[in-house]
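Only one chain is given next, in structure tokens, and it is the form predicted alone.
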Amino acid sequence: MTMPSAIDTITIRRPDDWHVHLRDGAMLAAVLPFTAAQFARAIIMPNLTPPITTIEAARAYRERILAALPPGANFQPLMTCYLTDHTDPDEIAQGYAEGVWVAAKLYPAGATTNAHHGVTDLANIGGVLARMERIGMHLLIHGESTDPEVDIFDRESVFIERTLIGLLRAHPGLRIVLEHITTEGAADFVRAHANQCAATITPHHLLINRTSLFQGGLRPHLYCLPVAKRERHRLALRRAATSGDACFFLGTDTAPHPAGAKEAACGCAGCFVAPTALACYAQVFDEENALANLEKFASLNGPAWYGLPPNEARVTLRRATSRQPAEIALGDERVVIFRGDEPLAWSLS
């Protein structure tokens, strides 16, 4: 790493979150505004429960996140569509013609939070991967193995070899974001495709190892999947994010859960990330010397790829002592926050 450079403010267009769980109810009216209050626009996963599968869901979850919006906010949400074995080509087709998604998402079945509906085998969906090559319509993937003789820190780089490039293979005109990747490896094959495949990462991927989750004792607030991975890993990521290379782009992953179910016997997986999410990547950009490069990973790259304009609007972040609470209030529950009551080097102004 790097020292941090002498630039003390900096001024990008407004950044886009390409990968939000917002959940809904309650949670979604918790921690919304935080997502809102950074970024224009955000895809949001479809992983509910039940999950978003068709366009009048979709269309009632858009409605929902509008309606939870604060007073004055500028925010827009992207729609995506959960596949299961069983989603029919046309209302894919039907609900991109419409507006109403602009992605659809892969969960291998039991890849994560709520995919148990999720694919259990590519052929089965084989139809709507050509409907969704044909027409334009992007896919976004939870890339990961589900074979449980696979090692958990191993699932992505074997999805990449048995999956992923048989998938490219296949449907060579298929757009694909390989979501929140974690490895050198998944860096370098996005990197090798990038005229068909593109990848976001996470602030806590730039910020933690895998030996993060176990200092000082287990911290289940860092658990998520796909788990943090080795130093050189974390590292390697860093060297993509901060590259500028067109096919790296900023998705937080933010994915809020109670405390008491992370910090539960079998907890879940998800870090909430959004209030800190900026900051964390500043600290990020900052520490490698590229803060130049900000823009383009927040702002430029994630519209590019989808085809959007840029933001108009504009943001100043300040070399600026800033602090988030450790948790917010859920009810009776808790959310932890990641980096929560510590202070970060970077804020928004």
Ligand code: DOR
Contents of the next structure:
Amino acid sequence: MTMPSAIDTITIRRPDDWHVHLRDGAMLAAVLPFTAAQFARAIIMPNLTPPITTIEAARAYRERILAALPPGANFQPLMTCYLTDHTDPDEIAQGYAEGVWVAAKLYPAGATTNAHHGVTDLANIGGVLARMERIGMHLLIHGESTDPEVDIFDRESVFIERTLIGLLRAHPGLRIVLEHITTEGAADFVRAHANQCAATITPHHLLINRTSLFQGGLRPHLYCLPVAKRERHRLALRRAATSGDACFFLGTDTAPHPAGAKEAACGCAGCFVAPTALACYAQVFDEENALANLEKFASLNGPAWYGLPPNEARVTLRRATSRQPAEIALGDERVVIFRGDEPLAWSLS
Ligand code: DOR
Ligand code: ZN
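Having looked at the form predicted alone, could you now put up the form predicted in complex with this ligand?
Then the entire complex follows, led off by the chain already shown.
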């Protein structure tokens, strides 16, 4: 019997990253080159301090991102609006009409980093959601329950049951992206509601499970929200990402923090995955024998969902060991890279 020869190079349309935290100031300057080197466009998360809640703030942030790009970079930031209890539907609609933002982000208040200005009750943004539904503007959701009684590993599934199902029913025309899904139930839910719902999947949720967080000791750099779940969920996410299904696409959720803020008594959530993202995704698709679907996940499904053309440029990934540094410098601090200083089986040419 002859075995099929392994694929050693793959050329795909240039990918986009549909979920990125670029931060601001020195951190922005330090992390942006990694995202811009791999991705043509990225949806930029608005959870700065203070959050991006106005057209003016989004325009100014976009200008700061463009100014921080390395010379010759070809990268387009797609801005989002951070929803609060006080968001004005007119501001939302105007920013969308002017092309300042492409979507709005719903953080349930307190759900994650810089989410304390988020929405305390969906009833407070009923008018905003109705307007978004009318104008076709997408809603991006951090889908975790903030009920303190709910176990941290159940927060995504409880959010789906208690909040998302009702939200889809109340706004049947609203297009929703459930961000960084972490459970089999979320993948099944999105597939079953693919006319209205899509999901992004991160590299780290395809590579680690909740046991990884405690492998040989506490691993603060693997802690993010939603927190990684059991192995069976990781396997379900791999099936979803590599399926080629149009409702699943690439979103790294790269979320850099200074190492000191993570290696702390109360360390914050977020993995800095941008430098190794594409190599990690390629590894996963290769391990799942699904490299033929990598372009759909990385470069086609996202643009189709957002009604944008796919990128014309192509990139080539090779089966050749690459290695990123363990960390990058940030003034006196450092930012630790997910899978940094480890051999990666794939390289971006
Ligand atoms: O782990 C996370 N970090 N999850 C989020 O939702 C936010 C992000 C951040 O901004 O650091
Ligand atoms: Zn995020």
